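Taking the form predicted on its own, here's one chain by itself in structure tokens.
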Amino acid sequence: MTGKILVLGASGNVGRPLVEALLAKGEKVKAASRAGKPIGGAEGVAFDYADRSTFSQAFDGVDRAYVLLPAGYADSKGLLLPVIEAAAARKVKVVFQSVFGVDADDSIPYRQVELALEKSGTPYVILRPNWFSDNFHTFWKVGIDHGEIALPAGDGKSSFIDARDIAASAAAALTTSAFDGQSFNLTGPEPLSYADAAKILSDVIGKPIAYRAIDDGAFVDILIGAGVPEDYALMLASIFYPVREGWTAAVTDAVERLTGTPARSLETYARDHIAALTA
């Protein structure tokens, strides 16, 4: 593998540390984003999932690609399938960031994208990360600022995973063929409820944070009130159902198998991001 690696969503929570990890390994990287600006020494390229005219330049000179759909998009299948098709047509290896648990039902849009990739004939690795630890300083930061995280998660537990561990896993999958044709469910080291997580965050930042379980309707109303489009708010509410049912509590050793290093704990995440959590 001597070509460049295309990283979609290169300015995001996973994309940025992935670009850094690949550059540290001596790889040539094309960092794709809407703005198309260079990131950390990587070549910048403009990319828009909804504009296929941007695909050709992005894939030019590339033999591997990290494909993910950034937050904010509801039509995962409609936007991702053309990207998978473009990569497969060029025989570009795809490491695809999917979603934890979608292999349980082939009717789930993300699973349908996985199946299309598996049947495409191009080399692939599928990564299915659980809920991100990083959500606490991004999506749930307003709640932390006000001392209460309100979510429709019930008492369900999740094995939260640090975005840096997702990036490290992706870097491993992109720089060897040893994992080709495989799928990995990526998790942190332990299952935690949101009440558990709130306690850990409280202890680390020295500020009381509570968790309040709310229903889907209240959650959707909060999101819409904050300016989130209704279709995306409804999609976000729907993905808490597996949390309430206990399906996101599983723990795997996939991060260590891919990277040789155990996954970070939520406490480690919090200590490393204390500035962002308290800003």
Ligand SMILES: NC(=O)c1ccc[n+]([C@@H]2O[C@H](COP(=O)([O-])OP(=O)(O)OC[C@H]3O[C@@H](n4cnc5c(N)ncnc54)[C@H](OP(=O)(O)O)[C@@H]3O)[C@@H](O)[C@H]2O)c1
The other form holds:
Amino acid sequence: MTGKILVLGASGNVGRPLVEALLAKGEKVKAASRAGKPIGGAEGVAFDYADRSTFSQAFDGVDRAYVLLPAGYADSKGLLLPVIEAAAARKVKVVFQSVFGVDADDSIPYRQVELALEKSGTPYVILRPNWFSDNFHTFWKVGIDHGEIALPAGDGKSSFIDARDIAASAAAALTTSAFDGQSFNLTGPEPLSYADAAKILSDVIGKPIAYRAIDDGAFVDILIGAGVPEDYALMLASIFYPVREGWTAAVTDAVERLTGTPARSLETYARDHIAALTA
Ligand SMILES: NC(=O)c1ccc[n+]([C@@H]2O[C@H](COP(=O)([O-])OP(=O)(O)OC[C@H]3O[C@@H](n4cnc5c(N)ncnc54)[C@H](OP(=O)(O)O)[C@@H]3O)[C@@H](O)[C@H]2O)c1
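Provide the structure of the form predicted in complex with this ligand, given the form predicted on its own shown above.
Zooming out: every chain and molecule, the one shown earlier first.
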């Protein structure tokens, strides 16, 4: 593996620490974003999922790629399948960031992207991260500001994962062939309810934060009121069903198997992101 590594979503939650981790390993990285500016010291390349004319420049000189769909896009198959096809046509190894739990049902669009990758004939690794700890300083930050996180999660638990551990797992999968052809369900170290998480965040940032369980309809109304498109709001509400059912509470050792280091706790995440959580 002597070519460059293309990182899609390179300025995002996982992409940015992944670019850093790959550069630290001495890899040559092409950091993709729509603007195509250099990111974290890596060469930048302009890429747009919705514009196939940007693909050949992005894949030029590349033998491995990290493929993810940025947040905010509901049509995972429509946007990801052409990227998988473009990678496979060039025999580029793909490490694909999927979503925890999608392998439960082959009719789930994300699972169909996984299946297409598995059948494509190109080397691959599939990473399925659970809910990101980082959502607390991004999607749920407004709730933290107001002292109340309101979600349709019931009292279901999730083993929240730090984006840095996803990035470290991705860096491992991209820089050795030892994990090729395998899928990994990436989790944090412990199952926590949103009430548990609110307590941990309160203690770390020194301000009371409550959790209120709401129903899907109220959640969708809040999102639409905040400017989120309706199809994406409905998609977000639907993915809390597995949380309420307890399916996101599982804990795996996949981060440690890939990286040699145990996954970070939510408390560690909160301590390291105190500035973002209180901004
Ligand atoms: N959050 C969670 O709890 C969670 C859990 C499991 C799985 N996931 C999955 O993780 C993925 C999100 O990962 P993430 O949070 O690391 O991503 P992210 O931060 O949302 O990624 C944003 C990046 O994508 C780029 N981007 C946006 N639109 C683009 C377009 N049309 N073409 C090319 N680049 C574009 C942005 O750069 P520019 O704006 O400069 O183009 C930026 O680099 C989603 O697929 C989600 O399903 C999330």
